[in-house]
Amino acid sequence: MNDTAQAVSRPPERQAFYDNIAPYRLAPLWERLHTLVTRTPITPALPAVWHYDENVRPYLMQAGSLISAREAERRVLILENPGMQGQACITHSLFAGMQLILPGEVAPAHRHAQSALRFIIEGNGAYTAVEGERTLMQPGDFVLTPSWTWHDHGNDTDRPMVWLDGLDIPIVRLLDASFMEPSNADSQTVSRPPGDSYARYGANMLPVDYKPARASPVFNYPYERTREALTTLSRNGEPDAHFGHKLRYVNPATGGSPMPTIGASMQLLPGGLTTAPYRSTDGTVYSVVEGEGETVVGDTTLTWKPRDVFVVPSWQQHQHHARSEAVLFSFSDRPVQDALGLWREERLQ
């Protein structure tokens, strides 16, 4: 029943009761229960795919011509939930959006609240500036920003750079926490040999003093690792049910999530694979790395290829359909679900 029947149906003096109430900023909590405490996850945001060479690399080279990375400071299209348009947001919990690099470009060095990945799309050798080090980045490498750290990024190469950008821009919105603060300069001074930090954290070692922090010290998992471990998987097992070959990037000084808010994995799944049906609350975002195929959820079908990204709402049944072998890396709010308590999921036959 909707709110307006329900207020048809109402006896005269409980409504007039809610009138009297309402300049003093009451409300009946049992008018309202049943859309706050809901039986299974509602959310606005709905399944949608973003192809990259139709429809976002055009424009997003139009804007390009239009407004500099310097004049944007981040120069970025916003991939826009269709269910929850003006908000920002492909998750109710996340945000994603796809940056242009152009050459010669440098965009400003700040630092913010929240915490970013970059997941590269499209370039070879532009970097990331963290804390003093840079990165070149390559597609398929995963990049991480750590809440609150300096960072700047440029292309030194003659080709554009593209990468997928995914913060926790709503989760900090909700509980107004945001701040950010803007650098004297635009680019940071190199403090930190690149690959430092890789070769400190990243060798299944940790320097005799290190005390782990929240997110990863390692801020680039180059891609080229990262498919020679799913290949390796592959080889020595049959893929799971639901997932096919599916491994989820660790802070590799805590086993945990890279970053306390966004998780992130990486799935390779063989040629002619159709997963069982499987939901979670986590809302999924996906990048597609290698292959073609098809996502069903619900009742939409999202087809797609290298480079498109497209979005599963949280409890909605799916399967992936690989019609070649495919490699699909994905990022959700599952950490903060882990940690409070409220992540669930259902695996189907």
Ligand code: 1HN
Second form
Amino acid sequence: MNDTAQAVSRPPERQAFYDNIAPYRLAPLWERLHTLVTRTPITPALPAVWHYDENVRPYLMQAGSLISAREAERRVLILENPGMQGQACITHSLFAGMQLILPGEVAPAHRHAQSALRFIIEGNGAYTAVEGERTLMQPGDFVLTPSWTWHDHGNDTDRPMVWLDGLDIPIVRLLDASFMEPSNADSQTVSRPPGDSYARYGANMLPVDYKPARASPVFNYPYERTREALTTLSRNGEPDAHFGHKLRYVNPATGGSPMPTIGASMQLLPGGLTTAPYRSTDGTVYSVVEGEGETVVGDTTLTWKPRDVFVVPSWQQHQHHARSEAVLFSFSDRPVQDALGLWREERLQ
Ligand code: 1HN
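In place of the form predicted on its own, output the structure of the form predicted in complex with the named molecule.
Next comes the full complex, this chain leading.
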């Protein structure tokens, strides 16, 4: 029996039985078992790529002239997986969108059960405020807004600011656990100077009496530091066959993922490298920071360059090829699968 196992046969007397029991909210498991419990993961998600310069940025800018950040609350174009149209997700478990905030605009303060990450794509120096502290964002920065934290965004620069939003919306939807609260004020009162969290928690040190929480106390992981680490690694040794030089972001107080539902990594692929075939159960969203190349997922080839986003669905074998030295940011639901004992990977040669 394989993944597309034969259904059991359905002669007229069985069909009549199913019809008879349906009004009583009963259904035969044997008609559905093979689609519920599959030999290997079957996902509705398809591999896909969004080319930023050609097919995202122009429409995001059009959206900018159609609606304000204030009216939209968040001016985001959803990156919708072509295998799950209308479901507002990029993988079965994750939402991704591209958010624009124009000079002078404010995206008003709110908080929600959903955890969010921002990965900065374009612009310099707009801010996100999280729990009363602002951070100025630069391309390649990885910014967190953990579950139920107040957050607002503003752009006091003279250039548009664009970032990739990643949220655990489908996970919260599955669990029917969504709560949201708007703030009375558009912008939070700033209660701590910029850089305060990073000084307290981001220097490989912690306040002496700090008690670890579910989410990382660092809420901006600047690209400068990440790139520096990857540059050093790439000078010091050979790349891993499957990952190149790859580091994951951590909650510095626990060594676990920065947020309970979303894990994130950054990897450097030396120019010319083709990674060995790999698959894992966490469908993964990639944002290209530097370099050009392609990722072959099954029989689909996704070609990418800086600022493109692509998605590799669960359990689909893939290989990255870097035509030039490349840096890829990625995020997935791996912490959820790890916590539940579900995560699996397969490394082929
Ligand atoms: C949200 O609150 C933000 O705070 C971005 O910037 C994207 C997508 C769906 C629901 C809430 C934000 C979002 C979102």
